[in-house]
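To begin, one chain is listed below as structure tokens, in the form predicted on its own.
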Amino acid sequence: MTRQTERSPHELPLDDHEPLEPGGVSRRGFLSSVSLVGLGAAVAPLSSNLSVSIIPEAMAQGAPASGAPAQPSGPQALDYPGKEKGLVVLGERPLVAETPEHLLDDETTPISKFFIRNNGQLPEPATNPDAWKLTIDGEVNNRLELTLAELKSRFQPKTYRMVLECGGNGRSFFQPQARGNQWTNGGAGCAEWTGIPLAEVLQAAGLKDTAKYTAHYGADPHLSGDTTKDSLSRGMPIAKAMEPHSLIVYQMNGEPLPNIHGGPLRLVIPGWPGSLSHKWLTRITIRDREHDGQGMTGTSYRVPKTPMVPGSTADEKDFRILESMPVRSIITAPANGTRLPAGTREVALRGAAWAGDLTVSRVDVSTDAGQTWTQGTLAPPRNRYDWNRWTATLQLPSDGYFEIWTRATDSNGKMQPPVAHNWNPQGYGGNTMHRVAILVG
């Protein structure tokens, strides 16, 4: 088996021996071969109106439709120092960039290929970690101002292996297309976390009856550069900071934390979007009311209510906070774009799942559309908030062109939906089945 180097769900390498170009298209493949481009051509009229969860990997490999807005050249190669080439940048300016299913296929989740999301400014390394400081204020009955090393020494560490997924993760999915940057599913890693309960720190300065939400501020700076605006300033209700896996985190997979990922300090709020797990973290002020910070209003990490015509005005009087992620699993290993030698009749696969503040209950594969299922073998998580990592095995009845579907159930028995649901204007819960394109011959 040879893996190809997977850049979208929308371009299918599929050629056993040629490299990439810098935009992920083989110099010589398996598409001229057969014409699969003119047959994405000749069904674009119909795919232009379809999600593109629905339509087959190769058919979306073709022109566009007439009048249709040109395509880019194709994802740009992340080019950061300790990161793994195969990242995919979503956005310079704040930098972004996803991690391929294929390279999501380690139990832990390697620091190289970890997501990078970005609200604001990148902040300078700090250059004495231990004096790092974080206050705590607001609705307590004693205001904390603590450094680092005063965390560390004061309370227990505790280590947790857990998902953090960025809250557009899959706004790729979603038609008509949903503002911000266009994940797919790679906008979310599971990583060894080290660090403090936050409930041990708020409980130590003493909450008031008053304690309603918190409000979570770093030292990234605006874009604009702007002193006075806050690139980002999000909270969630008490009860979620006092669940026991609410960390303020300050090691990553055993290593201090890097700069990129929020270092020296920052928060890990599991299960709900990453835009809570603040990063570059300064400030917890303790609010009396639901925060109204930036990202906290609008239609940010909202969601609506009541289902709306997609493309429509929102009416953001209907729309409630995005808390607990949808339950979502992916296919890391065949790679999207593997071609197996003739006479292959069985595929081993390898994936992972998770479910916001639920649990995965299954995960099924299918090779047929969905019109048969199989059943993974979940192998149990370390701790609350882990994945789950799956395996499963497929017959494949003759050579040739296969997709191979997946789709998790989690404990409330939701499952993935083939086409992303409950359109929204930025996007968010867009967790469609994930699909690869293997090629037997």
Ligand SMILES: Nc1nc2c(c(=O)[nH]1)N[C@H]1C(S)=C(S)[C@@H](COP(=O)(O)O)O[C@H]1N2
Contents of the next structure:
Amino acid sequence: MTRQTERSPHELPLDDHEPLEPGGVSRRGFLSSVSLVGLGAAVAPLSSNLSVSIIPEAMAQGAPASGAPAQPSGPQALDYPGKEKGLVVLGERPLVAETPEHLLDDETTPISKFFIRNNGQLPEPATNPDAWKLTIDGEVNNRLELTLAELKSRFQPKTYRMVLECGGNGRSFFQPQARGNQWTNGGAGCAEWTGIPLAEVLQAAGLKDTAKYTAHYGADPHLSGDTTKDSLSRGMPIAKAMEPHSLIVYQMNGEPLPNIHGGPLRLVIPGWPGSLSHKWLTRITIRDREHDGQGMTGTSYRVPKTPMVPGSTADEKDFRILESMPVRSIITAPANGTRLPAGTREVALRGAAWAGDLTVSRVDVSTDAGQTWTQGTLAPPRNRYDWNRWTATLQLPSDGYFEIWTRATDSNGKMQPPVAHNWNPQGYGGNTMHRVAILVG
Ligand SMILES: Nc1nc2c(c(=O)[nH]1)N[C@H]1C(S)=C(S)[C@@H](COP(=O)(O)O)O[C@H]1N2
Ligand SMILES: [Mo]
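Now that we've seen the form predicted on its own, could you pull up the form predicted together with the named molecule?
All chains and molecules follow, beginning with the one already shown.
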């Protein structure tokens, strides 16, 4: 299912024009040694015969962090039907792959570039999608059992472009290393989702006064094959379920929802951890209390209420469920590792920013490690929960090596921090400023 690139920095084929195929580096924490010797392995778009990479090891992407269980050295490019090879495999069992920031340069993330996160095995693709069944039960007056065909004919579909982001996005920026897939910023994408507002289906089922929380179930078998276990079963307060943008989705970017993204039917619950956006959705049970399914307990999708000593043992009583995701911005062009011609004094940047349930109020960029900042221009979102595309123009004082930093600020005035904040064992909330390295000359 995957292909290992297995290239050392010096073995890159000269005809490889992929701008940022990472190779042969071990990914370290964001702030570990920053060195200019040939540690990274980017192929600069403007100079395919560049012999050394300009990407400091600390900024390289794609390999497991040091201290991770033994894996082949070097990143593994995804090899999956319909997916770009530039996606980076973070895990094979279950299959998890992230999208390097420079592949998030499209306004709407194409399916071919959209990240993949599974907790269990992939179910077989549905042979008759319209016959797929969804059950709504629990604290409702009328238990519903609807086929996808009935769902489509009984309710009015809505289409919104919305960010889907893994709860662990940015995890690799924590030190000491947090447990789980070592996402950089690529556990996110922004697609057009078509589906039926969950609220309308819940209204049709008739919520009882006791209805408090949802519980989501899907068709993906547990990794172990144990049929008594769910690979994942998360839920949310009824108020979030009733938001107009919480959708039961059957189309992605206008196409039938692909199997790898939960087709034929999934939830998309924007702003909150991606784990609520249940794939291969078969049942939503309404509960009279918080859900306790797979992924709801312990320190899963939870953050400390009071800051803990990084690396220390968690007291689970001190944790709360992670709800809205934190503000984040990424630079999508130029790619990390780009080499520009000598004399270049102006760089046009493109990027994206989003802020969970909130909106983005501004994006700023810096070329001097945050001593001075230049404000970017935000394009308006199409609808709530869409990302903001942004642009900025930077002046460079000279040739040489620069790191471009970006930070977004949310509508509550909170800004991305320079280092991952509020350490927790499973590494939620790592929304550090994004950095890319460029070399002029
Ligand atoms: N049934 C099911 N739904 C699931 C998951 C899963 O493992 N099983 N993973 C969740 C997580 S953790 C994320 S981040 C998103 C990822 O969606 P994607 O693979 O379409 O990008 O799906 C969510 N829905
Ligand atoms: Mo996730």
